[in-house]
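Just one chain follows, in the form predicted on its own, and it is written as structure tokens.
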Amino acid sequence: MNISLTNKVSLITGGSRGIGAATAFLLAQTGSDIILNYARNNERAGAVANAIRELGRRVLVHQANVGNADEARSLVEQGIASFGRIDIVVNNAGIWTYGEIGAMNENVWDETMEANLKSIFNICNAVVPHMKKSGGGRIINIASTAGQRGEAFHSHYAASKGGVIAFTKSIAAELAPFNILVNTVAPGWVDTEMTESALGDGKSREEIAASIPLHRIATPEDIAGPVLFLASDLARHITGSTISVNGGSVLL
């Protein structure tokens, strides 16, 4: 069996740089229209889409918030009226900063949860009725690693992915009758904008991949991989679960 998205429109926040880019992409590669979310680059949101493009495929780029409920519910409505369907859904939208916990600002938690918790529940609460309608869908959220361990001076950013994940087996259950689909993919240590403040030293890079067993920092496209099995009809009679994209750095 082939992987094949072709007629199928798929929904990706965060979807300018990163993990949300190369997954934007490779779905387009299988034949899947696009619906490009992002929060402020304009610019590199433009980039994506017209790569997109010369796949021959259609792409729509909507700047919103997701963290915010109108502008969610604004985003799904407005691919909803371009595309007629939404098929998949790629929460990747989501931040990562620092916070010591007994100095941390309450903003900072505030901050964390809605972009990497509220924006899934807000992208899923809207879209999910229109799912519902056409007879099924697939919603991927993209957790951490440090959802399932947790992570020292980063416990707003745990405990938001912690929540992505118990969040992600709930409505899974709840969803499973209506055919639509819902799975998490956990990535650890990925080669990112988000991450170059500590992968950016090279001793500190050296360090990182000698602790993974595969001895290697992954690439965005290493994530859209797993993104894309979960999208696709080989992962039919997959829900509720967690694949973790790490290097075997966590084994659960």
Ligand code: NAP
The other form holds:
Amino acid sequence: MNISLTNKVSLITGGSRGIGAATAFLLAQTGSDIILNYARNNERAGAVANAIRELGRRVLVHQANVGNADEARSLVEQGIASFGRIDIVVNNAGIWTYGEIGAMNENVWDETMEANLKSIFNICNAVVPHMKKSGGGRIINIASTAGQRGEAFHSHYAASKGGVIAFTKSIAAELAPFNILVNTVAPGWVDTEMTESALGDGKSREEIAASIPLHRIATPEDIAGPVLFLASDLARHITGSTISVNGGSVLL
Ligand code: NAP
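Having seen the form predicted on its own, the form predicted together with the named molecule:
Complete assembly follows, chain above in first position.
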């Protein structure tokens, strides 16, 4: 069976770069029209959208801070107004900041929870009624190894991603009767702008790669593939799961 998303509509949050951009492009390559969200980076989002249009797919580019409930809702409503349906949601938008416990500003905690966890609640809360009405859907939430095993100096980030995993399991059970399948993809280190501070330095990059059993750092496309699998018919019996995409670095 070939993977095909022809006639599907996919909403990807944080699609202007990194994992979100690679995922939007791969889903479009397999036939899906795309609702491409971003926060600030208008030019980068436009470039991703143009690449998708060149594939012959339709694209709606929509700026929204998905951590804000009103903006997330208007993103979903604009998508429905443009395409009539949303079949697949990839909740990918997120931030990764440093925070030492004992010295972490409350705002750092709050902005991470809002961007990484509340954003997913906001989008799901807005899109689920539409998916119920259209007879089903797929929701794929991007977590992290940090949400599985914790991460020193990033406890706020790890807590937000652990929350994503628990939220996913909860709504997967709740939405199964409606044929809405909800899963998590949990990446390890991925080469994107988010990790530039750690991976940009040759020595620390080598050390990180050496600590991963497969001895490589993931590309954004390495994460997009498992997301596509979860969005496809091949994954029709998978819900509430977390797919670890980390080169073997965290084994559960
Ligand atoms: P990235 O390169 O920093 O890109 C982040 C994307 O999210 C951008 O498109 C950004 O938009 C968007 N964004 C951030 N906050 C947003 C908000 N409030 N509303 C809407 N969009 C927002 O990040 P990445 O590495 O691709 O990471 C993508 C996801 O994977 C994140 O959830 C991250 O936590 C997770 N992850 C990454 C790694 C890694 O090693 N890179 C590992 C594990 C998990 P603008 O371009 O407009 O700013």
